[in-house]
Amino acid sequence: MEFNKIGVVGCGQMGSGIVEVAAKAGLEVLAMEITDELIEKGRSRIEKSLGRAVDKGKLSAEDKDAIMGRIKFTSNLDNFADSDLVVEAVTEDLKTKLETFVTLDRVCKPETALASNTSSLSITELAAGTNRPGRFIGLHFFNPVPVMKLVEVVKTVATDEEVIASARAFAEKVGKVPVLAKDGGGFIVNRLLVPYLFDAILVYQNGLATKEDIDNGMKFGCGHPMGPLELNDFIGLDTMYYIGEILFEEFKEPRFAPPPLLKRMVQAGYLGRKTGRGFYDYSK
């Protein structure tokens, strides 16, 4: 089947990403927040980025106003009742994951296919709480969404292959490359990264080298884009710290236990960028 019709519930960094990458595929999107202050943020955020895109020459000012036409706002999961697929983009918790997917479950035609964008949760899991487990599917987008082309499409045991593919083939609409994997705790990007971040935390933890030479040794000397410390404080580090503990709690290897240091960044409210202070300084 071929999903035109895309709802997307939470319209925060992630799903606000999401809903511009479907708007300016072609495609009618809901997109839902739960108060009318999150939902003009999300509009907000949509339209800013959709800005710096016309100001680029990326995009024409009339291009931007027909995307901008085709994103409609609610607070209202009912609304979702005649979405072909609907996109999870909630808070990295649970509890909160499931109550929505019990709710979509119930207001969702029997066709809609129902995914969740989470980095770390097991789909499997969250499918258990519907009745349409055939119909569920991981779509891991990557922050932020509208520069970054990949998306992990993550398939439990009970998945059905058509989803799978309709899934695929809305990756590739939306301008991203799929990669495909089974559920298993981080996927295929967090299982690599995470001990990778980690590690680089633990050398500056145990004193090797200042936080600029270890982020100046991955950037200079194998090409990254960013150190390990920014890109920590660029995710969140209270994510990172989350992120860890759903690993480990899967794998049970050291690889995968968050830091001493990092645990205590969060305890102090040091989270990285969103918060002004991490391993850097963004105050100033």
Contents of the next structure:
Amino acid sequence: MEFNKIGVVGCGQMGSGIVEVAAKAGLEVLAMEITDELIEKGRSRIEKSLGRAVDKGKLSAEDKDAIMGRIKFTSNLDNFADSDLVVEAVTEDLKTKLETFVTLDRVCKPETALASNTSSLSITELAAGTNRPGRFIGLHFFNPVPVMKLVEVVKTVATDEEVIASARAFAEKVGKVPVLAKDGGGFIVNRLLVPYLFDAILVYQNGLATKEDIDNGMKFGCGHPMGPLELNDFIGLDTMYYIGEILFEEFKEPRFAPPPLLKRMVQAGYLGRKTGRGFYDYSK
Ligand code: 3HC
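Show the same protein again, this time as the form predicted in complex with 3-hydroxybutanoyl-coenzyme A (3HC) rather than the form predicted alone.
In what comes next, the whole complex appears, and the chain from above leads the way.
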């Protein structure tokens, strides 16, 4: 089955990126947010991102208008009834996601595939909340979605082979490289990335080097686009803490435990770029 009519629930940082890449690939996209204000925020985030490409001469103004024309917005999940694929990108909270999927399962036609963009929750647990575990899959995009080339396609023991194939084809269609992972804590990337990012916080906490030198070490020694402390700030320290708690709960291994300094920073409201302060000061 080809996924042509795409629904995206949640139009925040991740959701709006998914809407953008799908519409850019020529697909019809319906995006959902709960209030008119959040719909406006999502729409302007997409406009801004496409505007950047226009300014750089990588996209024509006409193409930008055509892409925006393929995107419709709604505040009602009932409007996803006819979608081929609905990707959920709401807040990273099990209860909120489960409620969303229970409703989608009720309103969508039986053939609709449901996907979660969760970075850390169990796809199996989310799928089990619906009556269509065979048509349920993980589609984990990376931030910033228009730039990062990867999508983790996450299968459970119940996911139909046909849905896996369609999900991979969808990821390729929107210009991404799909990798297939079983549903296990952190999938592939966060399972490897989170211990590394926590280790960087631990060595900084222990006074090994300045934050700038830790980041420069990995940028100029290993060719990473961002150093680990910068990347912690970029992802969001609250998000890092949350993912760490879930992975530690799953594996009970110290390398997944959020470092004490991370916890204190989150408690202080230093959440990284989004609050203007994390390991670095972004207020200016
Ligand atoms: N939206 C759209 N385009 C963007 C963008 C955004 N938010 N941010 C940057 N870009 C584009 C720019 O337009 C530019 O495009 P061009 O090359 O076609 O001109 C390109 O990206 C490079 O941008 P800049 O020159 O402005 O900035 P940088 O060169 O510093 O790159 C970066 C910014 C792409 C964010 C780069 O620093 C990077 O790749 N950082 C690492 C990001 C990363 O690791 N993300 C994964 C996080 S983990 C995750 O998401 C999983 C989750 O579960 C935790």
